[in-house]
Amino acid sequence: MKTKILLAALSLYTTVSLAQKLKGSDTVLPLAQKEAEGFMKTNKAARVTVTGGGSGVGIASLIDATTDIAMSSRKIKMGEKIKLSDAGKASKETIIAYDALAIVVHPSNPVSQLTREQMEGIFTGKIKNWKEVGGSDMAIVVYSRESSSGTYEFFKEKVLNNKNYASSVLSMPATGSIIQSISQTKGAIGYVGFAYVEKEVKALKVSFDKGKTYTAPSLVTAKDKTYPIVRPLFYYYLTTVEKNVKPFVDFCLSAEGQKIVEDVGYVPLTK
């Protein structure tokens, strides 16, 4: 009787240490939800849930250590390194796939190209007519993300060259609202994430090196890194829990979990 009680404790306790929770990014958390459910399929006593919140929010429970995985469209900020090292704990950072943000207009804009001098002249507010870059007379109507995402703060750094947006730029809440914006204002301009863009909206060309070449975004541009508008997406955990969280990660990092990473529309890791 008591070896009995003993192995059924031993087994939920196993079970338990399988289990493992990951929170952070909207941007990341459809393709964990995925890999999840492939890392289930294989591994049937694995239990993995996956909640979104924000970048900050996941990171913020790795340090009360809420989560065991935290998932982040940014890399994890001066203030919460402190703030881990402060707690006594580690963090290990794993790249688990890249993301392509294209640049749409409204499909009727005959602008098809733009350098990036020209798209930060554009969104820190410094072009503000379209006739300026090569189109028709018509104001531009600058659409961002809202300024904690972490596709707002990578726009900034890769194409804003760091400075600031101006403060007339619109704020979306999330990317579906801003290809219904642009979908319907002929003069907007804005950035989403490539597995977003549909026929409602035109993404651009873009060139980053003052327009001798100019790539449109796709998966095979994306792969090859010559579309130059490609971040990377995080898993954050804490070295204490590696082992635990390990089989998860390298089936994410796998062919297979690569796999589901270029279904769900996000750019797979090349080696």
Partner chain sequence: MLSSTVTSLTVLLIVVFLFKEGVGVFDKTAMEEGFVIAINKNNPVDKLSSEQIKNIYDQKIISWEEVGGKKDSIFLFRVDDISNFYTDEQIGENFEMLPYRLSSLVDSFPGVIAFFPEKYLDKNFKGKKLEADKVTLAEFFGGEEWFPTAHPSAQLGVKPLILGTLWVSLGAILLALPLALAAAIYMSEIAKERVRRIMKPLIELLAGIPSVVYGFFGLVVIVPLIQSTFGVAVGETGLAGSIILGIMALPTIITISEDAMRNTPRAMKEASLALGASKWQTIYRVVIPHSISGISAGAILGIGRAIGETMAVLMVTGNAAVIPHGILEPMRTIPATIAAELGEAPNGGLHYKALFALGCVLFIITLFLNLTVEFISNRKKAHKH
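What about the form predicted alone, after the form predicted in complex with the partner chain?
Shown below: the chain alone.
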């Protein structure tokens, strides 16, 4: 009888210790979901739940201790670090993959490439018509992620040189919403993680050398760094739960986990 009780207790402990929540970046979301599926197949006691909401939401949940792992497409901010410190908490950062950020338009749009300067002009509101960048006489409808999104902040820093988005830019709550809106709007433009690019939208070639060379987003160009808009994707977790989350994090970093990274459409870590 005592043996059965002990085994039951051990079984309960195993299940609890492998139960964990991930929350945050919509960019990381589809990757984390697939990683969780793979992890749970080989760890039958594991229970991993994954939800989006944006990088800022994930890190806020980490600070509030309502998630075990915060998924983020940007580095943690100083203000967030201070909040953790004030709460007496220490966190760890792990890069789990890389992502190419694609600039997408409606498939019927004749424009196939843009310079960084042209993209800056479009998203800051200086360029308002496609004819200004070699396209049709058609108003540009600009879509962006919400300000809580790490992708929003990365794009502002990398592409807009930290200039503000135009007030006319339409903020969307999720990457899927941007894809859907652009697929239904001929004059639209937006940005999404490369893994989200589907036939309903067209990814543009971009130039960061004032038009000398243009490169399309792909796993190959992201890996060899010829595509200029690539960023790391992060997991953040508290040191107090490290023992609990480490098996899952280690799986994501393993050869099997990194194969999932590539299968889903992200860029694996180079060894």
